[in-house]
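Below you'll find only one chain, the form predicted alone, shown as structure tokens.
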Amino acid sequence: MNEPRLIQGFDFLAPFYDVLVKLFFGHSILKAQTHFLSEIKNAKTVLIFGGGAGRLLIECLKINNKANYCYVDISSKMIKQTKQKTRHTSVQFIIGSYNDIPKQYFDIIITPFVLDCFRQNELTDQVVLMLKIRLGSNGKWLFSDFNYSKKSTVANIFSRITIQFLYFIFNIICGLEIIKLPDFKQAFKQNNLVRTKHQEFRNELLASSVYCNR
């Protein structure tokens, strides 16, 4: 992956992203990502790790507002993004990326739609290794990403098509050099975490689900 080439393209997709993701999706990836989001109500510290443009934060801001959160993203233009939506003092912005996350236990670490961004490897290996060490004894993992439907044929065949449309795009702008979805249950499976709650939207092309330690 080129990070540089990747923090330019999310630097460029800043200003419109949630108008692009109203346009394809309309509220299903705003929906999937805050299905288990009461799960936030009594969490002291929340990690949102790739929180893109802010309009997630806002939605855990209205379910909890005295938590201390901790957001990283990769684009600062994106956290710029963010900041003029909420302005709230309770969260710490990092620019940076998961070997950035602050070296401290949280109640509640969330990851939406991002995790795609990473080959098999690194996500198994490093990415979902460092989040888990970050994750509190007692702590919540809430996971939300695209996902291949296996609901029929058709719906298999359409999240397919999409998931690689979007990957195509997101190669050209960002560099992100990936052409399939990781395994993500694998990568929780290797790393000792385990599902407890699940939910799928849109033909199972988005799905959302809790993780805990084992």
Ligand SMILES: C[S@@+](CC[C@H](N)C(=O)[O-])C[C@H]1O[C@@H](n2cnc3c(N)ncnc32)[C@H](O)[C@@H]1O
Given for the second form:
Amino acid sequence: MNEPRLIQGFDFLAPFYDVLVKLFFGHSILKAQTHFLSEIKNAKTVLIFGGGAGRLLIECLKINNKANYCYVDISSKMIKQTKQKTRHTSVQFIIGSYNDIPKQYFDIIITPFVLDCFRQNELTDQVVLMLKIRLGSNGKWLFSDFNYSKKSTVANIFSRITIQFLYFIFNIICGLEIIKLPDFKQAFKQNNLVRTKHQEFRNELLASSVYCNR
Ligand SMILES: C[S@@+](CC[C@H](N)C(=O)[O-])C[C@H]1O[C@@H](n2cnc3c(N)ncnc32)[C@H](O)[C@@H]1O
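Got the form predicted alone; could you also share the form predicted together with the named molecule?
Below is the entire complex, every chain and molecule, led by the chain shown above.
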């Protein structure tokens, strides 16, 4: 991964990221991200990794404003946007990646449309591994991301074209150098995490799951 390019790209996108997402996907991305959000109700510690420009944090705070939140994002501009939207809250913001997560356990870990920024090897052997180490023994991991639809041939082709198009754009702007979604299920499985809940949206283009320690 070319980290400076990645940061530069997401910094560039930050001021209008939420508007762009709304324009392309309406409310469905936020719907997928928040589908299992009631799981955070009684959490004391919540990690949001790759949270973006702040829309999700606002929804989290509506459900639970007593928890200690840790918000990690590689883009300082994404964090700046988030801070502006959530001015009166005490959230620990960290500009960084999975190696910069504080050494503590979290009741909830949220990865909203960020694991698609990693290649399979890095995702399995580093990202999911490092995050799993921070998940409390009864903790829950709320995952949401894109998905290759299996609903029908048309839906499958549509999902592939959409995801290909998004990677095309993100490869240009952020230098991701990725051409297909990693196998998320495999990355969780190899790290001994089990899926307990699952829901798909938009003809299975988007998916949301809850994972727990085995
Ligand atoms: C595709 S955006 C999704 C943003 C937000 N979660 C949403 O769904 O609207 C990916 C986010 O993850 C962040 N990100 C990408 N790679 C990262 C990494 N290695 N470590 C931490 N954050 C990362 C980006 O800065 C960006 O905010």
